[in-house]
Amino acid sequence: MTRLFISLLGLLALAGCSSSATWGWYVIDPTTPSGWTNIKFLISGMGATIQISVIAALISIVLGLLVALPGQSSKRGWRMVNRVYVEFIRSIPLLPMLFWVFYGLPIIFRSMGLNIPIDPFWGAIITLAISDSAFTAEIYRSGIQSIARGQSEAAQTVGLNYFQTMRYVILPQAIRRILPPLANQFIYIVKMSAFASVIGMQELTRRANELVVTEYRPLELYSLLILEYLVLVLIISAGVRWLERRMGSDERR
């Protein structure tokens, strides 16, 4: 993947050298000191992007499961809790929710006598986890409902309660089926983490914005930013395909 990234970067630099003077690929030319410094500055934001995405995805997976389970209950009240949460969270755009969490949540905490500041890192994680949990809950729901009802009835026959049935019978099978859509949600989180730049988080997009302000070369710098996200998503996709083969989710085998 590193070779792919450098090759694509080299092609962009060559394109700039062979075209008119309006191109400024020199700002990301790895053969010059200033270009290499800019590249390192941009790439250094990848660590924050990965950290935000991984932590938010893990929280979303757990929270989504906690939201999905009441939706499978035979009691109408529990199903309503699931439905209200999913529909409410899915209807809120990510950017307004990010502003509400980062600027509004500390005010709520202070009104309760709690001094809990929220920095950009955790503001982004909380927002992404909550926003994605509604979609993750629906993925769990579809996976659980795809398992034959007879398996739940058989589990109850041998004395397993609802939670034991879910833990030992239904979820192990459902997870194999929902792994591909869960991977898509992780890619979605990686891309949506770019919104963290508006609250000052020093991730990939924020680093690109700062360089654009100083270098005045938006085309070239944002092209490199797109390549960074492309390489990151390709690595994730390759990892997911490997995991699918290991877990038996790949039905072509």
Contents of the next structure:
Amino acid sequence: MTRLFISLLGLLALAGCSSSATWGWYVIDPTTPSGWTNIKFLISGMGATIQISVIAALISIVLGLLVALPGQSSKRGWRMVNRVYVEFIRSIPLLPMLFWVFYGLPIIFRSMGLNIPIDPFWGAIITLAISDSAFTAEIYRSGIQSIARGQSEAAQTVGLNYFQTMRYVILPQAIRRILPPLANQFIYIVKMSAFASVIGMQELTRRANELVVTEYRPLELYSLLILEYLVLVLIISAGVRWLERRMGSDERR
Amino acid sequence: MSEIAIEMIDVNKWYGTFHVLKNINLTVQSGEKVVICGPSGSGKSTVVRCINRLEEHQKGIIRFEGNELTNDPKSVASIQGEIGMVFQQFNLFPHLSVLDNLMLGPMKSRGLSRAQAEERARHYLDRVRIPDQADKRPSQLSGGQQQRVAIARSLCMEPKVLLFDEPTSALDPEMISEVLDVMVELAQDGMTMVVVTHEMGFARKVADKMVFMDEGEIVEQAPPTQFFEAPETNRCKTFLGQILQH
Ligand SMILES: Nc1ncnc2c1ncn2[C@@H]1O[C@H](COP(=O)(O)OP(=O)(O)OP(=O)(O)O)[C@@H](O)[C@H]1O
Ligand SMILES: [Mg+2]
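Next, give the form predicted together with its partner chain, keeping in mind that what was shown is the form predicted alone.
First the chain shown before, then all remaining chains and molecules of the complex.
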């Protein structure tokens, strides 16, 4: 599927070279100095995209677990906390949430007498992490529930408390089912990090937008942008598949 | 044989509107072996699971060594590790080696050092006669071996009472006796045991008291000789007739 897509893109590029009236691949032609400068400018957004995605994913992994655990409680109140959080966060579109965090949250902080500025970098990370945590929480939930109840009962009868049971019995078994979907979720974060461009974060999409404004070559520049995400996602997918293979062979052992 | 280990007084339990346990009265003396039998769905598992707080009861009193067990988490914590349990499906931890299965409880809840826990684990593996399987994963063992590991895992907590819920029902016939042999030895060593089983040969050999349950009630309680020779109720007679045929 992805291979097909790449060859389509290549075909597009070839078509472009043949009729230079409508196509302007020169903007990203690495053989010309200006083209090369443009390419470097575009790719230099990669670092920010990766940083935002990785930090947001790490926060989401921890936050998701903190949200998932009360969902397993026998107490109705705790389960409600989990349900309300997941349903509420899951229903907020990313862009409004980003605006709320970036423009709204500082006002709340200020009204509380706190002087916490939110820059585009952390604004994007907080938004992505919170938005994603509702999904990670659900991944944890199904992973934990896939472990038979007998396991936690046996842990209880050998004297383990709730957290020990999670730490030593449930999570080590659930992790095999949790890791692959978590890694998939990381792909989602990488793609959603493009929204950070609208609050001025200098990442991949922002860079492409800025060049489009000066070069008037949206088709060529956005094609390269898509290619950049494609490469990122392909790398992560390969990682996920490697992980799944490892986990799978572990299970059979 | 004078101290009371477990006492259930008029215990009632409902699942929604379904009345699973009806006025259960049962006393287990320290060192006593109680065997519970009865048709499927009669509430045997539920009785045992109420004793070690895997289930909550709604009415009546359950005491362990004189202390009432309630549904509050402190009460649940107070018996953790004091009342051991052997499950029908073994419930070993599949991601841990046999040795680690045995050491987890003693280390995490009893605070034993790794060395102490390992010494204890090897001791009990010896007792259930599988000293040489310590480093294997549970899935590499036969059902009978797995259940003996589960028994050893319970013993490692050095519990005051050991509960068994149909410990041989999931086993192939040829493996039943190796598990029962271990249980008989435990009984002879004076362990307080509550055993849900249909293995009447085992019951005759070790039971001090037989309990027959039907439809959530204890229908009959008697010493084994009286229980097997002269059951009082028709329900019990019919049940014994059915299982002793096999
Ligand atoms: N979680 C539950 N919710 C609702 N009903 C339940 C639940 N657990 C058990 N029951 C019902 O309670 C009754 C008693 O169950 P229990 O497991 O104690 O029976 P049992 O005597 O152990 O039967 P078996 O010999 O089949 O193990 C059964 O009718 C069962 O369907
Ligand atoms: Mg049962």
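Positions refer to the first chain, counted from 1. Rigid core (definition): largest C-alpha set, two forms, superposition within 1.5 Å. Computed from a prediction, not measured in an experiment: that's the story for all the values here.
**Q** With the core lined up, does the C-alpha of Val240 move 2 Å or more between the two forms?
**A** Yes, because once the rigid core is superposed, the C-alpha of Val240 moves 2 Å or more between the two forms.
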